[in-house]
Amino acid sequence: MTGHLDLDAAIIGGGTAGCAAALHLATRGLRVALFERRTVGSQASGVNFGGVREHGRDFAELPLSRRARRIWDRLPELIGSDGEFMATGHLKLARSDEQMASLEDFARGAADYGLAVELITGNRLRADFPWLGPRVVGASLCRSDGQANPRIVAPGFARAARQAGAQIFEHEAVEGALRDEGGFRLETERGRRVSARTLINVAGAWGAKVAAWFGESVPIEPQSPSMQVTEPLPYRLPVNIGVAGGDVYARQIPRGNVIFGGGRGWNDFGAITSRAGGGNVTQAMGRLTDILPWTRHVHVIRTWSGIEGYTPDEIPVIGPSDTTPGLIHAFGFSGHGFQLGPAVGEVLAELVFSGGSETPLAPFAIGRFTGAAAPVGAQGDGRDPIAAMQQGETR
């Protein structure tokens, strides 16, 4: 037994969107701890491309994209840091005609919430970026996007809520948590109990499995994004680049190595294990010396993966439970949620203040999954552990 805490607000999971909302709760004088199974950032908030992207966004996203984008400014006096934030510019491909009209569908629709989207093609796409392959017809440029480092953001915000005075623990998971006329009662793997008015559950790929011990049930599927570096290369890439449909992404950081992704890895969801899939892989590198032929003979000096939940809709789950008074819900990113990390947490204090957000919200609501199928992981491993709580079993 490692003793008892008495929290205004318990948070499980340790991404930058748990780290950020630890922060604020702190700032303003909460009694807050967080507690992540892992390190913070060891999973999707860690392990991603890095991209600051409002372009390309489903648009129920972008007021919480935009607001998340003032915030990466702000880095440095929120944190300390500015986690090698760039705003280098996001530049979106099209290999056809078809890809291109989905880009000029997409600027039409951003101008209605006040994001430039640029719509580029034919002599002015060759002589801005000649380093392009011929496969590419045309390109979308969101200038105002950019990149950070994804290792060093959550642990940034993590430190700068224990200066403020937030409590983080690491390697300690909760294992179960219910809701009494008292509030919140939780228990850690390492025999912590733990007393809070609210629980704010950003448990990520893990998420639908709190939301499923309030009654609240959520489709995640765990998926692994397949990342990859190069060498270093002489730094010819000042944007970051996509292409439409997805299947590959890259940057290059100043001192040369390019990053970037594509397809799926693989993954262990119940023993928290992935790896980046070896087809994929191959697949990617094709991919990238398609767009930029520049990069056909470079040597891939690493690979890597982590596990991030992804809802039917491809959107998150963010606001309070249906089910729980107190209980709030931020997970499910969709493997774009790092840009959205920093604004996701200043929502989720705001909730917790007032019970609203200025950011709309209701797309994000879990009640558009009641009735779903059980989420994956929600059954856990076996043991129980409200039963065991309700039981006043201790381990």
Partner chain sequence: MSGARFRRLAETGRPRVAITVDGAPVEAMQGDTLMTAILTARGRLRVSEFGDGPRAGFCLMGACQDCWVRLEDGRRLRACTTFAEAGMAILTGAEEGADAF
Contents of the next structure:
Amino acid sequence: MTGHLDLDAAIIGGGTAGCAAALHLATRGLRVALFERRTVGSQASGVNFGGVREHGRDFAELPLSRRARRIWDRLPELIGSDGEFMATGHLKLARSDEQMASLEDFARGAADYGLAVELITGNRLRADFPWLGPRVVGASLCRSDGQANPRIVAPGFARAARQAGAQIFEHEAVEGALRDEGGFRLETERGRRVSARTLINVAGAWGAKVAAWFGESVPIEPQSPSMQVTEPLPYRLPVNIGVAGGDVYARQIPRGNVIFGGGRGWNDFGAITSRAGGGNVTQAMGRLTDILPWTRHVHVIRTWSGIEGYTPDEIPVIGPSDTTPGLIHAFGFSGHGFQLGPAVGEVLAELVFSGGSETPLAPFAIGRFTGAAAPVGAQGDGRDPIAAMQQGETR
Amino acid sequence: MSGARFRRLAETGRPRVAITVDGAPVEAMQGDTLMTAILTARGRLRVSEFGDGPRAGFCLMGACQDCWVRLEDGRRLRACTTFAEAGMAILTGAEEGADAF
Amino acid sequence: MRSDRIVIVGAGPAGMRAALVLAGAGLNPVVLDEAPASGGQIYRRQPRGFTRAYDKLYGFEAGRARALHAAFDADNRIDHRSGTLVWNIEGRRLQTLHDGRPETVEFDRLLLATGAMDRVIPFPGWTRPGVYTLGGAQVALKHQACAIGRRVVFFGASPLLPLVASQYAAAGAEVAAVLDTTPLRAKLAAMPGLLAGGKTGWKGLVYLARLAARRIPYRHGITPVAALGSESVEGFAYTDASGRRHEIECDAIAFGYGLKSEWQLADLAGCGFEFDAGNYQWQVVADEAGRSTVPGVYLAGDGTRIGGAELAEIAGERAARAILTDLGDTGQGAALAACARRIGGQARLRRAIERAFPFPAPLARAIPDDCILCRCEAVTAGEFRASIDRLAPHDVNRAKAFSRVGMGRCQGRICGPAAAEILAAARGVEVKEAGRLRSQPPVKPVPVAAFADAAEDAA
Ligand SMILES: Cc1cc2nc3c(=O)[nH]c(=O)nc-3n(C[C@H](O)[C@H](O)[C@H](O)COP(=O)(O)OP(=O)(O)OC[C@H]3O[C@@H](n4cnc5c(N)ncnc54)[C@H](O)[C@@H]3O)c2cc1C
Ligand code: FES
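Next up, the form predicted together with the partner chain, please; the one we just looked at was the form predicted on its own.
Below is the entire complex, every chain and molecule, led by the chain shown above.
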């Protein structure tokens, strides 16, 4: 049994969102602790594709995403590392006229949010991007987008948060939480007793499980995008690539490796393991050589995946709980939360201090799922940790 | 470029196989791996992508992956586990970058 | 029982013997191996058109090699698919590239006999052309009738050290010196165990005697300093047991510190692992008959426990008999017990070999900062240590994520053991606490073109 901890804010989940929240809360002088089942940034935040893009997002996410983009430029002053972020631009490809029309629609809509997206077709496409395959008919380019190294971003935020005074507990899952008159009470796998005025649920694919402890139901589906990386090639791909339809995406790092993805792999949600899936993996290779024919002879040296929570409308839940004052959620980023993470941390801090945010959050309200079926994985191991805590059971 | 690295100790009566290494003709023997074919004539197989110099393989058993060579037709072959075939045109230098387009 | 699909990965002594036992029981095992011919590392065959005799190639092992090759080749119940790389396991399916084309092979029972490779510790200059593993130097000779250079220095701590050096000398190569990192004291302490180990134990002495007869210097207790030269090897620098520095002129260096299991497929199959203190490495957990912790997956040979060819062959037979037993054959008890006895009989020798050629962990912990640690990604030991200082990874997988050490084409096969030592040193813990690099598919690089073409054919 590890001692008792009395906090202003407890954070469940050490992804980018959680680590960034810990940094901002600690910087403003709160007593804050973050609990992470494994190690910080070892789940979706640490294994994702590394795309940092506003391009192609649901318009509801754009204000938050715009805010995030400004923070990416400031990472060195914020966490003492640039996270290997490079504003390479993001080029989204169309392989049919229909797809080109969808890119045009996005570009028009994005202008309302001040996001510049250029449409590129015909001779200019070949002149500017001679390395594209012949099936590509057009593209849209968002120059301010880019890419970063996911493996070091969340740990960088965690390190900065620690330096600002936050406590970060790794290998320590929160097994249950409830709220009573005194505030929140948490119990961790090490038997630590924690009390906190505010509770932040940034538990990623497991966020719905935490929400369920407080009677809130979000139909999250845990999925595992298949990722692959090749041996190094000469650096030729100066821009992050996506396609309309999303069945393949690719980027090259200056060291030469091409990182690409497409399709969904396999996961064991209970055991927290995942892998890129065979059929998908080979299909994605075909699609890669289709858009970038010069990758044809390269070798794939590694594949992987991770576990990410997808909501039915594929935008996250961000905002206060509907059932429990002091509980704030931010999870279900549906495959595109890496870029948002740094801004989510700021937004969470604003919500803690003022109850509101300068960024519009209405589309992300948890209430939109009221009445939905019980989430995957909410059942747990059969032991009801909350009932056990209420009965004062000790372990 | 430095001279030959491997030295043949026996089995030298085999039929010859003509390949090229960096454009120059090299006479290999039937049953030579690409590694043997190249290193009995040259000092390296490739150069490291990260600027730390030439490489000439390491394990010879398909484990270390340090012997991949490029062919002029774009293929990449693991030199220690691939037999030399007549007409193979091998490149041991650094690959060209964006200016290749 | 006859309809069970039994697949063996690896056609070395363990896999070949297992296949023969299964075939002898009327089954039709499928044997997959990446190599163009059966034999594995030790009984590797020379290519067609080569003419050297068996005793030239395999020395003391010639009889055993000839018998195994002949029996395997003659048995048409064995479906041997050479040129087949198994690059992934998903459930009960193996994903393979057979002569470069993607194929799926399904199994009900799987025997992994994937062998081993040299275990190394990086030293300054080790990525230079001319530096090879001891096993690699042997392959050059056995498979290609070549020496890795004109004048070769052999060093390290490995049963392969005296063996390969004396094979080189016998084949007419110039052996400049044989330098053993094990102190003489430790070697002498292991002697009684070696000599009590029967023929295998004595063989080592024969190699030493042969080297002595040719007046090739054999030194104990040395510490490697560097491979000298710029574009390629021009010499080797080391310090002797008393700390004095020496330089030897040479154009090639072969080194190694024992062997290391190739267990990537067992990892992908989900098998359990344990740290073996004697062998000083992570090994796949197997029961006394070679069953892994995953039902239907069996293990044999150096891929599970480093023990050499003779033991691998017995372990192959044992795993085959375990498979037969699990298929309902109740008559295997006596034969299984006999295998166990033969394996047990070699236990003392194995321990003596481990003591005679111990892994010099302090050497790994002391790799200089400017020395390349991960040769795939060209990351230096200093860069690795700096990333540990900065982000405090707990295990090698985390350290890999932060530093790229172990992230390249070989997936950490080569640098993994040394990286774990450095991390353990930084954390002040036993190497076991630094964990083991996880395997990820593909276990070896696979060409995008093969799959792109297959997808096109299917469309
Ligand atoms: C393969 C893949 C590719 C992707 N590519 C991109 C991309 O290119 N661009 C982009 O913007 N987004 C991408 N994403 C999505 C992005 O990675 C995620 O949306 C984002 O990282 C989510 O951050 P998070 O902090 O919410 O979740 P996570 O990073 O999953 O963090 C949640 C943490 O909570 C911990 N936890 C859960 N329950 C408990 C508990 N009870 N106690 C303690 N700890 C707990 C977990 O262990 C985990 O570490 C990708 C995702 C994946 C999986
Ligand atoms: S030399 Fe190691 S894979 Fe070829």
